[in-house]
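Let's start with one chain on its own, the form predicted in complex with the partner chain, as structure tokens.
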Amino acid sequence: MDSALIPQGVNRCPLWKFALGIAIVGAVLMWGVYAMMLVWIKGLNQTNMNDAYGFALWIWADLSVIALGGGAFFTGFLRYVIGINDLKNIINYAVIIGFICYSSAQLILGLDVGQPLRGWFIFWHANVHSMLTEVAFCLTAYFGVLCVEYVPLLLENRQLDRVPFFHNLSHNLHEIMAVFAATGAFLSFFHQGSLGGVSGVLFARPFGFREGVFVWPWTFFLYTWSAAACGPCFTILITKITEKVTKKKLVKDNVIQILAKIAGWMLATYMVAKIIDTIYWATVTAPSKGFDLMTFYSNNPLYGIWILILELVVCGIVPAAILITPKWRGNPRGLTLAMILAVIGVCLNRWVMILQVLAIPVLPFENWALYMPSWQEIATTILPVCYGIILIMISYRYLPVFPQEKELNPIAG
């Protein structure tokens, strides 16, 4: 029924499975959308924060899928500034997950503030000293970028493309996409720098803080580093899912390979600056406040050391290792566990970041404070990730976003 808006030379499953699948996902969704009314009608009373948490899943999870969307700015670095021409294959695919990424982000800031509608002084009055103004600017500009390389994908949809303007924008906008993709990496190495900054600023608050260069702690370089290593790590394993779900090969092995690679020694260096940075804080910067580095870790049900150790070594080092040894890395089992550990891994490092800096007492006559999320937070949580698996879905289905799907799955006849 819906063929003639299905690209040419592809085959796509029938129409009463996708809506079917589109319905499923879509009923989890209106629960997300649900819970949001909730939030928005009632306030934040409906979450489980309070005033030792201000910040907590939400932020979390914007953390989380902003380094997870930094696929899009990094890989567009490499196509488009780098000149790695093999990675035109994967892109399309990087942009998308970007867009989601950022849209959700954007979404679940408008959530996690008090007062939604004045959401807009962020800009008009501007502390530009506020990492989190640094953050709001770079974060909406690039999900301009975002949606200028969106566009052209859109306007390749075989309906679309046959309106000569159409046609012809598309066609002008890919011929400068360099120029795009150059401005959302230099917005994109701002913002998620700022993110990292976000607790690396806070000289209060110990477990947090971190010395810096000029204005910039060294979470900020570490938050951008990691999201440089981890995004194109979401990015390929959503690829691989994505394949498992469509029973097709839709990106051959040596882009991912060249990705992943990429990722991995980036993900190496990461390690070795995050190690170093932990070092350093454990040993001058936090005893220079009157902590002990036990003392993060101690005294609570839930924050142990095992936490530092997951996020290093079984989740830092271990991927690491896998992608930047070809043969493990050639290995689709050994590359599918590192691309899992290295995204828990940054999650988990966005988490730390910023709900663990907010459990630690500060004042020696305070106790932890632990959290956990409401249904109505979980749920706007989960929202996000129903809107993404959709706007894949769509996408999938009637856009040419795999340039090699047609040669990896040649139609009989």
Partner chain sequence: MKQTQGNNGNKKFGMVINLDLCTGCGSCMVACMAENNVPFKEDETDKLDSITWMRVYKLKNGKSWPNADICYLPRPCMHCGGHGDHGHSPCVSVCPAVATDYSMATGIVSQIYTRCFGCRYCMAACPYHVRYFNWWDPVWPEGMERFLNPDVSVRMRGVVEKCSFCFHRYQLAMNKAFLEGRRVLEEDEYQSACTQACPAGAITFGDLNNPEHAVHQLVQPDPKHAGRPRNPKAFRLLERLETNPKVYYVSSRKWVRQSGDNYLKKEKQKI
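Switch from the form predicted in complex with the partner chain to the form predicted alone and give that structure.
Below you will find a single chain and nothing else.
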């Protein structure tokens, strides 16, 4: 029965090995589910959040996976709107990764609001003056777009494709996918930006506060820019990990190089904008509020000046330089290093714009507010990771995710 569901012309591991992998990851997932139920039954007292940290580990994880899921909207934009046809060989995987990231983000928000059954209040009693209202609307709508983009791949399952209705539906959805890709890019631009705008408008928190254009602080554009730059890097990194695990070549090098080159230039231009923003903030914005640069960095190991150097130089300039240089980008180790650094960089950016913003004292009698997440927070943050691994395993086994897999891995005989 299992072999009848596997795409034709490809090899997959024995069912027992697949089931064992699902069981191992599933055991960790159930640990996260247990913690999730504790939070939902007993409330947010299961966390270590406090008056200083209303936003904490969950919101960092939420913003990070949304940024990493940006590979879906930007790759879709490049493939269907710009018309880079070679990206058709990786767009399926980008959509799956985006689907995992955005569904994980909604799960995390369901935990963070404390009472997910009242989530509909966001839409029915919308606060039209809040950037988070726009985030909620666009995030939900774009997740709907990702569902529509994922459906044609599901319908291409070997058995489902035999049903004429499903076959025709999948074909017709592929024909109009450019519409959904353009819609997704539009929605992603605004919700990615508004997530950055939240910290940018906090004038009582000078570390996050930024000047801007009309109603949008600079952080609005920087968040969208960084997601478009680092999201594809995450897609490439997960693709490489999948190739390593399966011991197969799944995507041709020219496809990876095209996406990596574009991501590299996006990252390079983002870093120019980010560095200009940081210099202006440090020399103009912060001093106008009565602060100097070192006020925002502590001697404690968590928030030293090293974190700024790590974000801008090690995880920003270095991967950008590797990706825009053909020789370095063409080296497999160099490419992998650049992908890892870029992913760490965007996650670190979200960390400082969420956690460090709240940690810094803004009144003379305040001290640095340090925070350590509870085990329930850690378990429920690991939960979406396990869910993502399982969905990738199932999708890879039963769906034709990689169009080039047959060509690159011919079956002998």
